[in-house]
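Only one chain is given next, in structure tokens, and it is the form predicted alone.
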Amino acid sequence: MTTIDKNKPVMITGATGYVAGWIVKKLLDEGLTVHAPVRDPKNKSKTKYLDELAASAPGKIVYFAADLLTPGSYDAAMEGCELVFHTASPFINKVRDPQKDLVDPALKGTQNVLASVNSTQSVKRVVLTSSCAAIIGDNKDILGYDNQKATEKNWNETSTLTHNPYSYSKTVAEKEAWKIAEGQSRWDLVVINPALVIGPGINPNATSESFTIVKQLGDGSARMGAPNLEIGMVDVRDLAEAHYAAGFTPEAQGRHIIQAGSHTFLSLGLMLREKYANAYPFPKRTLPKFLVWLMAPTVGITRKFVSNSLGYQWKVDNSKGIHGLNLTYRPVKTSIVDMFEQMIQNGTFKK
């Protein structure tokens, strides 16, 4: 049991992202002062839409220069702090070294920020966001778990280095984190493993791999249809509820999958048809999984990925998050279609 003072500072690292910045909002929602280690405090075209937050909230946000990879560059945010949310990590697919654009920012950016907290006597407990896809790696794995269906004990075991590499990422800094946790006894770690994430961002030109794979469904990349890939998704306002339950709930303890629902991509284009009929070149059709296999090194993606993973159903056990954390989602439509929203607002579009 952790009992986190909430008149002590909170650090968030990858303030300024897009998961991070509704935890940020909910942070200071509820009169918190939040410590916001970024790159370079002084550009506010980074800290704008944090700024906005905190002018009408109760709580205040103060910001610290550090980078991910330099350590101890988070020693002087964290001072103070009972509580760490640690939510820096890349979240993209098309990638030119996997080792350095995703491990090592995964994995040596975990073990700099976990660093800092062995060193900081103040914290009682670190938040980590890691993912399913330290879970699962393609949607077949779940065939092997018990019941057919991953739970919190399930680990991926199939993503390396070249197939699918930001599963695997996520999976070697996950682990190291438990590794860190487990040589001392001072703090515990709560875990969020999220599905994919979707909806609005507090920073309207976020950029994410979520609104590259959302643009993709109305910019006419499939109007000629959508793979059958079926995966979890959250909002991302329910998983920072998610993230702010973990940090304070004395009890929480543990990985949490955190997922509303499971789709496949033409769901997500059905759902935005329901919406806006025929504005955008929604996808209408499955494409057939050899086609999708032809084509597959073309867009970036590896004939094993569609072997593995098209056409699999993707189950998960999300009772742990409900019950633990006391948790209820949004419908997956209320976030595609308030995301969409956003994303025509914002001109991402062009009529």
Ligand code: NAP
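Based on the form predicted alone presented above, generate the structure block for the form predicted in complex with this ligand.
Below: the lone chain, stripped of partners and molecules.
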């Protein structure tokens, strides 16, 4: 049981990111003081969205300079905090060097942030943003799980540096976090494992791969059809509530799968078509698996990914978060439409 004093500041890594934006909003709305270590606090194009939130909320935000790859750089921001949210980690699919671009910031970042936690006596709880990617590598993996459904007890055992490297980065980082947490007894670790996150961004230009994926539904990339890939999804606003509950629910413990429902990209296209009719080239059909397999290298995915993930269902048990963190989820249709609408307003789809 860990009780967090809301009068103390709360630290969050990666505040400029897509997922963290809504967590920062929730913390500010609840009147908390947010310590936000970011790579470049002077870069107003990254922090202006958070400043706007703070201007109309009872809480306040204080920036610090820190980098996941710089040991000790989170010390100053963490001072006096009882609660630390560690969200920062690159979520990008197209990388040149998976070790340098994904694994190093995920793993060394976790080591560095948690080393600062170990040396900051005020910290009582760390909430880590991991991913369903640390639970499921390829969709096919789920067939080998109990009842052919993923739960918090499952770990991704199939991703490597060359096969689904983002998922690998999340798996090694979360494992390391548990190892470090188990080496001490002053603070507890609560892990959030979100499925694919969708919904409007506080910073609509954040680097998250979520934007790239949803953009492809409307920019003509899926005009000929969508791959038969089913994946779990959750709204970024509901995910912020999950993080908040993980931070402030005294009895919260362990991992939590966070998702509203599972859908294919074709079904997302159909949801968008119900709202926007034929105004955008949403996918209308599923592409045959053999065709996607053939084209895979030209569109930046591997044939192994196609073989092991397309055409397999994504089944998870999300009940722990619903009961333990008291979560409710928006329908996926609301999330996808709200996100797409934000993209239209931003001029993402030039006519």
